[in-house]
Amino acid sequence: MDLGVGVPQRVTAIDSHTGGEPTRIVIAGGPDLGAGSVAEKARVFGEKHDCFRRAVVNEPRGSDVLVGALLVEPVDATCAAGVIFFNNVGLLGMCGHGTIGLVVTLAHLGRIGVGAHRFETTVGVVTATLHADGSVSVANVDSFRKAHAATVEVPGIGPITGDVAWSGNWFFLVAEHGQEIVHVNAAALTGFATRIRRAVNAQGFPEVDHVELYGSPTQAGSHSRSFVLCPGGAYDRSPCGTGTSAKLACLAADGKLAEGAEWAQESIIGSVFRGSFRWVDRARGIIAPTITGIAYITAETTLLLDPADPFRWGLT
């Protein structure tokens, strides 16, 4: 409520879920960033606007498992609309789930329909695609694994072994963990996967912002089940997009999986996304992943960010 003190500033946000992964989409009230790609515009955002990111996502409005995208004006004309994925701790280069969440969105507000459309965010244009039946396909930017089976030391586990992949977020992915990837055991997973990055950091691939564990699934048709340490150390609810476009990219290039072919990757919650590739340049590894995924909208909602709320924007 406004105190006296100034009128709260008014963010219009739409929130919804992808896989049970909640996105919060800012489609009104954002800040000006100026003009040029998104990728600039982003730079601009981390820079000089980095308590907005705190207000819309952190508490007391957010929480360390929302993911939120600020809508923008894209450069490349062909695009649908320009958009910067954030979460609790900075900028994202893509993310897979919010993708959907924001195809999904933007057909709740009536601005797209069934088809195709591109987005234009941070690490180049992708393209969705809202089916009839609801569901979204994401053909991500593309991929690849950069180091295979890469083993580091880990202080009080010991050594894993694992491989670097890029997928529009650059991901550590390990299989033999020796961790029952279940939902109830998602408190020892975070803390076993957070030792891991910062073993990984410090041991030669200071990129790696996220943590794959994956395993045996647990429902008919599914091939894996895995569970995905983000960058703030919250765990993905959903089977995560870009982790399993990195997974795609580690089973393309071991031949485990033939181009076109589906994969159904298990979340720790049991959603499940359904992935396929094609090869961009197969000497080398590139892949072109598309990820399958439904999304729900779960608020429409209006942030007041009061000046003289003493926590108006978030919590570090």
Contents of the next structure:
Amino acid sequence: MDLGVGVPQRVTAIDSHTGGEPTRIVIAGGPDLGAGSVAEKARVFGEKHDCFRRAVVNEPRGSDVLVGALLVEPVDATCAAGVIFFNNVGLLGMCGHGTIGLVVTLAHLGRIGVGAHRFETTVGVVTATLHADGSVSVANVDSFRKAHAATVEVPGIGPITGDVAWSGNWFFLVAEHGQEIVHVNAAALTGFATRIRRAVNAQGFPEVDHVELYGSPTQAGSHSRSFVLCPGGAYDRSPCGTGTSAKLACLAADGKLAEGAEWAQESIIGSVFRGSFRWVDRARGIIAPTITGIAYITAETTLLLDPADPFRWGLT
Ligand code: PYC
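Previous: the form predicted alone; requested now: the form predicted in complex with pyrrole-2-carboxylate (PYC):
Now the complete complex, all chains and molecules, led by this one.
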């Protein structure tokens, strides 16, 4: 129906989910971010095209849990693509579940096949391998623990002790929290972790944007189960690729997991990522983590941004 009020901008995207956590990959119709590295393009995206981010992942087209990814030209010619990850409140450095979704999306489009592929992200190059069984292993950026057993005073909760780690995003990882890591508790866990993050940010670690509460697994063969609070207040339905990488960095630093040994991390809904690490610099506690998971395509879609729609750029 042509109401004669203007031509909608068309944005082509592929939706997938990785262990229950959704990703929307924009493959055409995104803004021109100029030349430069993916980090430079991400800066332009954040400064000049934040409305596009909102339009793709926020309501009414998306939701708080949706992670978006914009395919861009890499400057590194060895890379299959450049990718900028984003969510309901801003840009993400790296995204493990999103990279698994990216690989499955590019395979679905016939652009890549089984084998190893390099991707330029905002925080460095990662290598993702599509296996013949459809699973994907992501060799994430170098990861490390920045602070061990940091205690913060959380108003209404009391002292909480955790580790701060980098794995493409910043995490505060907590073992002693007294919470049951079960899906029916998601709302309470979200509130609990949000209060912890506020205290962590105010008390020495302003960079932390993800909080990971972990505990005992519920499935045979798993080593841990976790709840991960994401920057915009949603919780990760997957075990979180960068969150599992951060966990591996802490296990490595504590000598609790040997180089090359497998770690199976369950999410709050029971999906599992398998991880392992290789030492990059043992003396400085820097590891190269690899995370394996599987993603499924859920939609091939064209988003329409109608100039007449007062909410075409999404809700803030
Ligand atoms: O898998 O790394 C991840 C991730 C980050 C935020 C949501 N998922």
